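What follows is a single chain, given as C-alpha cells, in the form predicted on its own.
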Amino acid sequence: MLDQAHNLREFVRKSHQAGRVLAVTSGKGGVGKTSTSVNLAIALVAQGKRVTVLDADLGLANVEVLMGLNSFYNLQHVIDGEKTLMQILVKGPGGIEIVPGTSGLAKLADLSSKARQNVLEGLKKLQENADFIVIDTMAGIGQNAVSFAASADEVLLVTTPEPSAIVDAYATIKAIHARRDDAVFRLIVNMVASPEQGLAVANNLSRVAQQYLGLRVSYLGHILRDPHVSQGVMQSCPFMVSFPNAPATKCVHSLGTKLIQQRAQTGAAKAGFFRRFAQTIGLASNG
C-alpha cells in the first residue's frame, strides 16, 4: 500500500497550476504590505478577475483587522482537517475571497503528512476557483516569509523611500534569491511623494540587484503618500472601496492593470508552485 508521501507526491506531480500566485512581502514592517495586498486585490476584482487572498502572516489576522472582519475558522482548522480550504474563505469587500490565516503556518514542515496534504489539497482547489491567490507573507527575511515567496510565481516587494527599508527590501530579495535563484521580482513602492521618487527608488534597487546578484527586479509601479489611506485602515474599510477616487486608489488600479497586462504579454504563468512549495515543506524530490 502506498504511504501517505507518495500520494502527495504523486497529487503535486499531476496538479496543473490555474490561478497566478502572488507573494507579497517586505523588508519590514509598516510599509503597508498588508494594504498593498487587499486593495491590490480589490483593484484585480474590479478588472473582472477573481481573486483570494491568503493570510500567511502567522495567524495575526491582519487581513481580516483590515477589513473589519473576525472569521470562527481559519487555516488551522484545514490542518487538523475538520473543514476544507472552501469551507473557510470568507467573502471581503469589492468581491474578494480571504482565507484567515493562522500560526500554524509557522512550521509547516513539522506537520504530519496528512496535515500537509490538508493544505496543498486547498491550495489546489483554489487555484481551480481564482485567476490570482495573492499571499499576504510575514514581514522580513524569517523561514516562513521566504518559503512562500520562492514558491511563489512571482513576488510583489514592497518598500518605501526610508532609507532603511531599501536596506531590507535588498535583504530580501537577497534571501528569496539565495533560495530561488529564478524567483520573479516585481517592486511596488508605497508612500512616495511623487512617482519620480518611486522611480528614483527602484532604480537604485535595481542596480544593486543587479550588480552584487546578477538579478533583475522590475518596477511594477508606486503608491501615493495619502491620508485616505490611513482613514481606510482606521475606518477598517480598504480605502479603495471606502475612497474610490482617491490619489492612493488610482495608483492601485494602475498596479493591477500592469499586472494583467505582464500576464498578457508573457502567456500563462509556468507551471511549479505545487512543487516549488511542496519541496520547501518536505514532501516534493528535485525530480
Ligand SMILES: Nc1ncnc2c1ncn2[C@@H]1O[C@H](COP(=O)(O)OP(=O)(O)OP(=O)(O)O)[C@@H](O)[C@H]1O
Given for the second form:
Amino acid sequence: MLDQAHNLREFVRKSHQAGRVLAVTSGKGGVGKTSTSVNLAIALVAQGKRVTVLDADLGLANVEVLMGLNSFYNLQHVIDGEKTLMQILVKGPGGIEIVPGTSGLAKLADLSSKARQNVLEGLKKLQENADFIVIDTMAGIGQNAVSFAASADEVLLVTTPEPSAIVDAYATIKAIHARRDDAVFRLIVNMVASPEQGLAVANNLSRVAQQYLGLRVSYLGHILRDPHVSQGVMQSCPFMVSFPNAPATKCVHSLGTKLIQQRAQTGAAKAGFFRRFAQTIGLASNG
Ligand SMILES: Nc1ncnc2c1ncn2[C@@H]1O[C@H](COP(=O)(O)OP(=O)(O)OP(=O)(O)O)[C@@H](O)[C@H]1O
Ligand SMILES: [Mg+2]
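Form predicted on its own done, so how does the form predicted together with the ligand look?
And the full complex, kicking off with our chain again.
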C-alpha cells in the first residue's frame, strides 16, 4: 500500500512539475557566469530545491574546475551513447548535482541525429528529476550559447557595471530576442560596489531594451564585488559553502529567494525547454 501511494505521488509530481530551466549567459566573458551559476544553484538547494548545473561552457575555468572536480565521464559519453545523462551526474558541494560538459557540445548542430537524440533524452530525464536546471553557457552571441538561452524557460543575464559589459549584454538580449520573441530575461548585475550601482545599471538596460526592442527585462538583483569570490575559486570551493556569511553569499541567497518567489509569474513558460531545444537543434520532439 505504502509503495503504491508513493508511486502515485511520484507520478503526480512528475507529470505536473518539470524543472525550471535557467540559462545563465552574458555578452562579455569573465563577468561571473560560472561563479553565479554554481553559487545560485547552491542557494536554491539551501531552500530545499533539487538543482542540477549543466556545464555548457567549454572554457578553461568551467564548473568542474571551479569546484575542484575532475570526473571521468562527461557529456561526450552521452553524445556517443556510452552512458545516459543520469549516469554521468556528479555530486558537487552544497548539495548540487553537476552534468560535466564537453567541447563536443560546441557544435550541436553538427552532431549526428542519434547523438542529438541521446542528449535530448538525457535532458528530458534531467528535467523530470530536478526543480531547477541551471545551464552555464558560453559568453556572447555564438550559436551554441544562443541555442541554450533561447530554449530556456528563463534567461539569467549577467553583466557587470562596466560600460563594455553592458553594451555586450544588450547585444545578447537582442540576439536571443531575435530567435525567440517571448524569451524571459532576468538581469543580474555582478561585481557592484553598492546596491544603488546595480539598480542604476538595471534601469539603464531595461529602458534601452524597452525603447528599442519593446522588451521587458526584469531585475533579479545584484552581487557585491567581494574578495571571498576569488578566494573560493582559489580554494576550489564555491563561496556559498566556504564563506556562509560573506557579502556575496548574502546577495546570492536573496537572488535565490527572489527566483523561487517568481515561480507564479513564470507559470506561463510551462517548461517548454525540451520541445524548444529539440526544435532549435533540428530534431522534432517526440514528447
Ligand atoms: N562578485 C564578485 N566579486 C569579486 N570577484 C568576482 C565576482 N564574481 C566573479 N568574480 C571573479 O571574476 C572572475 C570571472 O568569473 P567567472 O569565471 O565566473 O566568469 P565567467 O563569466 O564564467 O567567465 P567566462 O566567460 O570565461 O566563462 C573569477 O576570477 C571570479 O572569481
Ligand atoms: Mg565561465
